[in-house]
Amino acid sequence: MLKEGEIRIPAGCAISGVIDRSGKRMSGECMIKSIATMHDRSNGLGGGFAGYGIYPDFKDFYALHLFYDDTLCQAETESYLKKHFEIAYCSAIQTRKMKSITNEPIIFRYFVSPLPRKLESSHLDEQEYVEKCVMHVNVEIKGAYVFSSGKNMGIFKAVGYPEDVGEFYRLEEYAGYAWTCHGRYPTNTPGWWGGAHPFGLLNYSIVHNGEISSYDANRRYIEMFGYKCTLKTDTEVITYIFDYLLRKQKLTLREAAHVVAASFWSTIETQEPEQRDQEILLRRMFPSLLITGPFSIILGYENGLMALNDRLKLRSMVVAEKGDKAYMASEECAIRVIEPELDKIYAPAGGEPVIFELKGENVQ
């Protein structure tokens, strides 16, 4: 007879997030504590964190976090970066030795700004230029992988339980106004360092609990616009979908949410005319970006966090507030362990985004 822990449980994965809307920065230790309460949802094959506001001294530079298999691909990548960027500062990402974290790659970070002459000759805007460079490294340079590329934010991930990953990266030494984290590994792929969540591109990051059945349709469509889904996992394609809808198509967060978790046609028919017309338009414009299957996600971006369930709410998500702080997690315990007394706590409806943003003058 199979015992607990000896079978694959697709409903696993743990996600958690917190934001202080006043802009006050919090130690990453709070997220380690939060995700540790959901240890049984993880399996030791992946864990990771994203922190926003963690690099105030370099806030105007893109922070590139990279994994390298060896020094040869590191040298090739650094040569490429020097041809395309001004490198303000670079260093190994500081870690601590842990018995539970093994086979670590070379882990480096670079604070960069596009070289003006290169940017001008590319005829791209700055973010598009950075995206193309990130895609080049990840596709063309074997053994190198850019896993974080935003401004004043960073992703930290590895193979291991998430609480161990947080300790490994010494996240108690970082402070940010928003954090997200994830336990487990990308669906239907082997556990490896680059494949752990969060997935990120520029300032967008995604942590995801679930398994989407529309992966192939979503991937084929999004790759028409220059994205390369090198990791063959659903969370990667979700990240690129949001980057495409928000950055390139200039949709609002709610509009993007109603593309990926569109209302059923029977529901749309009952809506007020203005809302009905907008949802019909979005469904007709982006039919291949509807995400089907069970999911709950947290989207991180420079000004806030958004929680979103699939339209049938097949994965758990709890949201809570306490003063300026807002929380979202797979389970209530992950919130209560860092904030026992709450002003409000609730479970969002399927397909309805919950958005918390920095207040006015605190927008980064």
Second form
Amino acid sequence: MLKEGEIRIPAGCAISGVIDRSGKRMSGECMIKSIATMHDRSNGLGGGFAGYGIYPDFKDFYALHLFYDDTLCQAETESYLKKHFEIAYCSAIQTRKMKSITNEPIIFRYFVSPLPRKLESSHLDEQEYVEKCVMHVNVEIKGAYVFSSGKNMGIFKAVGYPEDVGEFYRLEEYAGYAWTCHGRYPTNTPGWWGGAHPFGLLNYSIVHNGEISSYDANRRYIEMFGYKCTLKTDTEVITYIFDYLLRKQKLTLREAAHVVAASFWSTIETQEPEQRDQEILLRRMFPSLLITGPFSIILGYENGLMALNDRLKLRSMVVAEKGDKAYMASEECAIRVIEPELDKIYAPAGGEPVIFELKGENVQ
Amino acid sequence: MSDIFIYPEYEVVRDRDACIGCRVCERQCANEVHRYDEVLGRMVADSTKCVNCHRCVCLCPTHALKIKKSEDCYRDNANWDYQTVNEVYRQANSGGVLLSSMGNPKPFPIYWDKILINASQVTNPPIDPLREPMETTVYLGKHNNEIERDGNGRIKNNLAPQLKLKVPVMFSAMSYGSISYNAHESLARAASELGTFYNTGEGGLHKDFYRYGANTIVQVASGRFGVYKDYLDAGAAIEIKMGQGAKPGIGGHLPGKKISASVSETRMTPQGIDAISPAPHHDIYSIEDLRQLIYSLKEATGYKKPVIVKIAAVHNCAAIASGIARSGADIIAIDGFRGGTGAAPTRIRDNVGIPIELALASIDGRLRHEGIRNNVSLIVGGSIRSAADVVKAIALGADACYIATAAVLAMGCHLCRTCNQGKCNWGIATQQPDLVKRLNPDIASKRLVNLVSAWNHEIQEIMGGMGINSIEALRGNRLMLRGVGLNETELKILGIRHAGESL
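For comparison with the form predicted alone, would you give the structure of this protein in the form predicted in complex with the partner chain?
In what comes next, the whole complex appears, and the chain from above leads the way.
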């Protein structure tokens, strides 16, 4: 059986996300409860979570989460990491033994910061440096895989039903101001934990439900800018696209959304001149980053969450608010189960980005 | 010394019962095949003069005529076939270089026909173009922009000039001279109506057609025929022709008898005398010289128009394209070895260059590998025969396609491949006024619009089937393609998997 990355595997999914805009932290339990409601949208072949604000004691360090196939590649990776980073703390990620989660790899966490001398001589900015190192481990070291690399955030994923994955990682012991989660319904057995979602790069994490038809056009374009799509998944390429547009091209979230889920030319024609000109410009500048085919995604970043559907809205997605809390999920039931009384709930239109950010002094 | 008689390859067959002796065939045939025999009291035909253009067949009111492949043969010989032997006779008769027209007719592999397209099933939905928007608009030019913002934080329009096409198909270069005034007018009008472009070729632009400038690409070729300031200003883009797929390595050749007074004026060459373009541009002997011409043309037109560099698909085209992409060109046009021509030496046409499918795949791959695919758009031509070819070309990595043979077919051409003789009975590849007037621009432009519109519908259907609703998401989307009956090397060059292999 080919591993994820050696073969492209279409998958259906469930996604859910929550943010407390006041910055108040909540345990991962609510997300487990939410995704468990959508049990039938997963098939036990992948689940995962991303939590923001979960490492306040190490918030200035990049938290690297790694899977290792064996101790040999662990040793090789650690020697590489030591050459490039100061490691403030490292340990195995604590898990709970469970019947339903099997074949677990070695799972390690490192809090690191780039070695100043190395960083300086690389002529890269700090994030670029970390990104390059992550790419190096994932592409060059066989059996090692960095699946989370942001600051004060972390991704937890495995092969299994998402609610079991949450329990496995003891997410009730973590508290964050924002969470996303994902249950996967792949069309064959990946059998590899790295293939589960969320997918992350630096502070960005993506959970995605869909199968994009533009995949290879997007992949071949984004790979020109140093990204390596090793997993062959939609989520991976979508994450790189957002990283490129937001971090490298410095677009706003809304602008990036208008690139990947661009308004139809016929819609653009009807817009007010100011809006129209900017949208035309974005489509002319980044035509190969338009994503077609069904998708609903939740993008997590240090300041918030963004929900976005493909422009035809070929996948379900609802968003809701209650006080400072905002919710987004594939199905309404996944929101109601954790907050039955909502201030408002609606289904955003195709291509319409919905952004919920931390308020005031909580902005990172 | 006497010529060896060569039996005609095709014979005119007349149904005597159906023929009413109306003599339409006689009037329609510029090659004087048909005549009325007073003694016999019926029409007769001299097949030795027939070029098999089907004009008489199409216009015969009683459908009494057809053209048949003649049964004359030499002793079977797998090495010395009929055509090869006849070509030796012909050269021994004349002592000349053999000339041919239109594209390479030899049985080389056609890769388009060995590539199959994907469609959506279950895991993502096909999209119905009758019910949902299906976008085929494409902008050609550089896309290597850096985001700059004005004082209000709005993104500045710092894009290099681009061409906007409503359909990813343009009419490829055919000069006034090689084709007629009416053919040019038909192409210009069709391009305007379709929201795409036609290309002047290297023969200049007739004064009457300056009004179609917004849909015109003006060409600058090695002979610089018809090139001056107003001409450069007239077009929406400028194309530097470095080579042509039908005859890589040599320049254009317009026989003197096609150079009428009007062609002479437009082309700025003497009437009745062959206009032969030099093989190279004599100011371009190297890639850095090309850069200078590109910027000279940009200077001359105030950096308002994209510059296209057109090259023939040859063995080293990927490296050449990479050089061009770094030389200031906005668009590269690649012309495959099956591309048409008004006249080319037969040996060159049939033996030089490579298939466009392979050239495109290797150029697109090379430019991406070097991270400069954004510097240019890619147009491909050289036998794009259908909407399916367009879809496959775009999925391999093209931004848009050039068509010319398909366009002249739409106007009535029957691929008799004798354009060089200047006696085109369909009024396309001729300058004889009596023949030119047979091509009605009202009708021919409508037929061109029909053809491209039909292709666009088909492109939309195929895209929708794949779950793709914008042509931008198809470009370079090679996972949507699979090869059948191709070997490892061919698959590797095309960058696609074999049919049956999963995603």
